[in-house]
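Presented as structure tokens, the chain that follows is alone, the form predicted alone.
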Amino acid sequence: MNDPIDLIRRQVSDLHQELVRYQLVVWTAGNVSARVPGEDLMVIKPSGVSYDELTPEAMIVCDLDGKVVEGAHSPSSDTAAHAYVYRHLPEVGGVVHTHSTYACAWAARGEAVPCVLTAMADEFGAEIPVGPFALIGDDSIGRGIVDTLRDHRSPAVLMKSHGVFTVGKDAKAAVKAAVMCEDVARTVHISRQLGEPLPIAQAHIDALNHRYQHVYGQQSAAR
């Protein structure tokens, strides 16, 4: 397990289980990807397995032009949309796609999720952006993602009638943003059936997203 790559694939392996613990995805839909470090390659799930037969070993080694390098089964239908996100936006570590049922009724209304919670703002600085529509199957959807998320400060872009793609430093913070996504979406929609949920000012949505991260939570010994 010394092998980067080997420990990619236990991450990405591992990470999966947590879209099902947080009921992002039903059946086979969703995925998880990550960057090797150091490498031109990515790690992301096959196409149409079950997630209870999802193991370090099934998962593909692929390279950032979408092409397996490595594994015995197809990799995801969505692998050339994470490849293009690897391509185009050197910073992100991480990509995933889930299919969670709130977010999604956002997509499916075309609507930006607003920013008119703390948490929102902790995470996301702004809105949850709509990206446009696009097919499934070459990197259409990719280009979406970066188009929408390049000069946002958003790791969340709601892409139209489809579905969530997050990013992240790794696949880790792409996984946890792709969990608060759904439950900011659940919140203000919830808040939206008593009336209209207020705004929260610009200048204070800065402050909380700066103090959220780069102060919150256990700091470095250095810092």
Given for the second form:
4 protein chains.
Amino acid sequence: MNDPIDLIRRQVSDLHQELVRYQLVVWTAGNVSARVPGEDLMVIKPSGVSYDELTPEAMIVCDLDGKVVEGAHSPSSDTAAHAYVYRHLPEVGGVVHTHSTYACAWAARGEAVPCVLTAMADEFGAEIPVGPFALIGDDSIGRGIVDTLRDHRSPAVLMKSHGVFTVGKDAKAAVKAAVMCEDVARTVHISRQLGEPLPIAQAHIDALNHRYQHVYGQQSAAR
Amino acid sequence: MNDPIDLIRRQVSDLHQELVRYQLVVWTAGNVSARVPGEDLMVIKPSGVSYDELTPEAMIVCDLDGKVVEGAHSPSSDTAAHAYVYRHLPEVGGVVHTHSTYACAWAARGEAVPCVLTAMADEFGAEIPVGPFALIGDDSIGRGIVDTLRDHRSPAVLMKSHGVFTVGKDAKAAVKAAVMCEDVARTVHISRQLGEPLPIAQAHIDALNHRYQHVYGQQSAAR
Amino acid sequence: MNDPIDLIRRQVSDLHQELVRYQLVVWTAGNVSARVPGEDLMVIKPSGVSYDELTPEAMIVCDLDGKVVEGAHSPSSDTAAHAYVYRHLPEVGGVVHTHSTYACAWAARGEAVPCVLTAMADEFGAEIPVGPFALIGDDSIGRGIVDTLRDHRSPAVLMKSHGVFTVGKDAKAAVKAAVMCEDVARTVHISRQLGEPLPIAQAHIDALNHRYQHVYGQQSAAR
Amino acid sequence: MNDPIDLIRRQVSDLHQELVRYQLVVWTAGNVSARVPGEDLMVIKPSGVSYDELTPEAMIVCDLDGKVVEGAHSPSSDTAAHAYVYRHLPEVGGVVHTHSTYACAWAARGEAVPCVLTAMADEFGAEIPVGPFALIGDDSIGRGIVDTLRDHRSPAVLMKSHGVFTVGKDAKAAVKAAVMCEDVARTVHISRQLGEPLPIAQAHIDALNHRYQHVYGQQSAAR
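Could you present the same protein in the form predicted together with another copy of the chain, rather than the form predicted alone shown above?
Everything in the complex follows now, all chains and molecules, and the chain you saw is the first one.
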């Protein structure tokens, strides 16, 4: 085994625990992947394995067509979607998929989450958009993700009747987007239960997003 | 003690902790049972015992009429219902009962959870149906479960004004169905608070369910 | 120190952790007390002390007028209400007070929780009733609790605009009632968000309650 | 390093764990600061650092213009707002900022939380007010907080479309206010989902608030 992949195996394995910690997943649903920098490879969760049993060694290495290169188990059944994203969005280094509750509630209605919180402007810079209904089994899901996110500020897409996919410069950034997506989907949902949230002016959204993506956090970018 | 029953005692005891972990139960409510393969026996939780005090040794072995064969405590007050299911559905190897919040909220209105999420199509293949109102004390509950689930894809039934019963090929599969049932009951409830979830075409439900039940997970079936 | 009181100090201290576990309390709100059998004494939580710092030794022993008999701290500011209950309801051995979320939501509207779940019929045998608005500082709260619960099956009362008080044969039973009260208040609330829960016939409520109070659990009564 | 600042570094670091425990924050959002008594200094969280990695040593010491005096990282991006509060409200010894869900849901509608619970009268003595929409980057947020809270009993303000700021005589009191703010924002929200909470007479609010601020808890004030 070469070292960079071992490091990524560990990162991907560990990041799955963040999905558990923030209650974005139940049972074996949800998955995180990371691109292996400089190679046409990705590391992804095995299919149907419990979060308690995930270890760096259990992670699967696939090529960017989703074919297993290294690993004793089958890869996540969402591998084709992850692979499609890596093939078509070269700046993406990590992909996350969850069925987190509030995000799915918006996705089930096919409704975007409007950008009505400053924290949403920071992280998403816009509404969280809806992607098409797509069946598993071919490129439909991956294409839906890429078509929706390619020219969008948001690193998250609500796939209709299905769940959330998020992207980031690395797997940690994609996990952060998944955590924030559920957080704002929940807050905006609850706010709307008793009335209409106030809009935020587009110029303010732009200013907040620009500052957050360029100034927030320590030296290295937060996203 | 013979070994296969000891193994099942441990499995049933451990699986109760999953009900706690996923917050499907409070105090002593809820119970898991497993059929002892090849014998007319089942292993079930003792009645009114706290989840902290459950051990493999505390589990009760009953025959399929619900009569205690081995165990120092009284069995769960839902034993008759579990036993009825094992007598009438020979393919069932595990049964779970909970009063999980969102599933009970649908059950209290006597309303089925519509199949509007791909994860629901995967696991349930249909709406989660409602069973009759039935009092404890005779075969009514067991009969209500069996009559509702016998020709239904769903491994979960919402017993009117009461709670959820799920079945599976083994106890773990029944626990998974209980976890997924609460998860989708919650998501669909929340989605409906702000509008109507989009329907999923029956052909798509069929395709998703077929793939999930036959392809998902590692070699052995996920359900 | 005499032994029976030490045992009760430990029980009362430990039972406060159940309030934390079931998320019925935040910060220092909420309290549990127990009558010392055969003596005109009760053991109660100190005022304004964090749940992490509660120990058996920190518990306060008061007489049934709420005067401190033993203890370095001030007793809970709800001591007068607990004491009033012990003076007027001799069968009560434990009292619990919380501001648990869903129960308080009903209390803030001054609305009883209707008995529409079999688990509610089991534990409460009726709706969970509303007591009067009462200010802290004299016997008003205690009197409101006693007047509401004296001829009621329910071991829980929703004090208007305030919170929940529960009683039991001992402190554990009162804690159980507090846990179940929040659980059913939550489930019925959620059910009503999307329609009206089905009523349960009075004869069925009576039958369920009778069985549960006399048959459920192991030898000793569950409540 | 001088000792009093080391103590405050530890307090501020530890209090961030209360934000996590009460689920007021996700990822790196939210921050706690404390004034250094007798000096024109404050201690605050570093920007964009995970709650798992916070240590007393990682905390940043700033002057009351928000300039870093000691610390290897950048301070919280909300430092200017905290500093403004310390400069203009000399009785304030601690400030907390969160995006807690229910409080933000009210803030997103620009709606104050009405004082309809006795626990709210205790801690807040009034509605929880709304402050203006303000962009990060200058004194707008700090000024909005101070203008809203200066003559208000409430230690919490809902900044429009943004989140909560709370103040206290020390950092622990400000954290308590943040915890209670989310708790009552949640309970009142849920209550209003099914009708209108009953009002509490102003004289009762006054009496409750006076008693709680002067009598509750042990010798030292609870707030």
